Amino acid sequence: MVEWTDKERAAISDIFSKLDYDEVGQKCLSRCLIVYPWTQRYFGAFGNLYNAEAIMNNPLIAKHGTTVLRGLERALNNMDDIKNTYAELSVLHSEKLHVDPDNFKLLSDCLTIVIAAKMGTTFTPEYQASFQKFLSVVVSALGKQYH
């Protein structure tokens, strides 16, 4: 079970309460459909994909960068059980998706530099380390039906 201070979780929830999610989850997904093109065979049914302003004005794009911050507040809801609150959908990702568990990695890595380019100095380095923290937790969770 992972500790959380009272810093880290004011921190954490203070980055959520700032981001429009519409923005910053289109935003991190096409950077990382575009920095590792790799990633996007997983998204073979939401159209056209062949260049960066292509997925950048992909509407499927946008909405699925919605739905992962989105999940990612179920994640900020339930900080005490992150693994628990993910187990359905790491069986999906693992199981009928197939999704390599370190692009749950790359994502988050993307998300950061999102919202360090959005938040500027007020993402300090503490914001930043809590964030991280979560962003692992998350993506270790994800990625538990792989081991």
Contents of the next structure:
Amino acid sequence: MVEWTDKERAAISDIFSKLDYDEVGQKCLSRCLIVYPWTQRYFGAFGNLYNAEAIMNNPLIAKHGTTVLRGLERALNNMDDIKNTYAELSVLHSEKLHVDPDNFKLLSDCLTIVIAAKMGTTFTPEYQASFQKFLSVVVSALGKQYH
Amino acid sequence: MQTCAVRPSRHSTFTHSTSATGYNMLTKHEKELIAKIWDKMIPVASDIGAECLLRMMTTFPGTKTYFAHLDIRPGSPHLRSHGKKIVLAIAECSKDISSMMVTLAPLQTLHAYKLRIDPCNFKLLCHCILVTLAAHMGDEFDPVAHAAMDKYLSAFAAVLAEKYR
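Same protein, different state: after the form predicted alone, show the form predicted in complex with the partner chain.
Let us now look at the entire complex, which starts with that chain.
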């Protein structure tokens, strides 16, 4: 089981409390598709992803970004058992969506950077470390049911 | 917590064979954007460099093993002077990205034969550089700037590792 210090829990909660899921979700997912264009392979049905501007204005991408953030909120609310909380999501990503689990890390890096841009230097090194620990547990849980 | 995998990352855009031409992946506009961003960092190189290093060592504690000979507490003069060296090297190289192989030759030798930092760590520092830039530039560090900068730093890291073996 993952051990969380009080400081880590506080940092992660504080970060989430500052997030507008619609705004951050859209920014994070669109950034991932722009910075790592091969991730667009999973979004063939999402319409126009032709260039950065199209991606940033795509309403289906924005909506999906919100879905991703809501999924992360579930992990936040179950920090002591993220693995089991995400069991079904892991099966979904593996068996239905066929997402290469390496891509989870790319999206989590983009989310970290979007949050850094939003919070500025209040996103301290300690906050970054706590948040990235949270994201690495999430990423690991999402990859757990792959076989 | 991120550790260096034994296998090379499947998401390294640059391998030994392509790093020599890695900078060709940047458009003229991207090169100008990168040079402009780093130019702004030169006057605050110590601050920015120290922050990048501190973020890396806090988020990825394994990287501290390379700094056993320095005082790496927040605000330490060692951290600031070492951070400054790194930022200035990256900034200098960004002024003429096409000449990267020549500009970085001495640093290649240093890293390969003297420092021998496992190259998987370059990615960790590059990520923390991106986070630092985002924290200081806010919305100005938009996806296009992020993509360009990620490509540049990946190329820089790949060139740095060229002489390892």
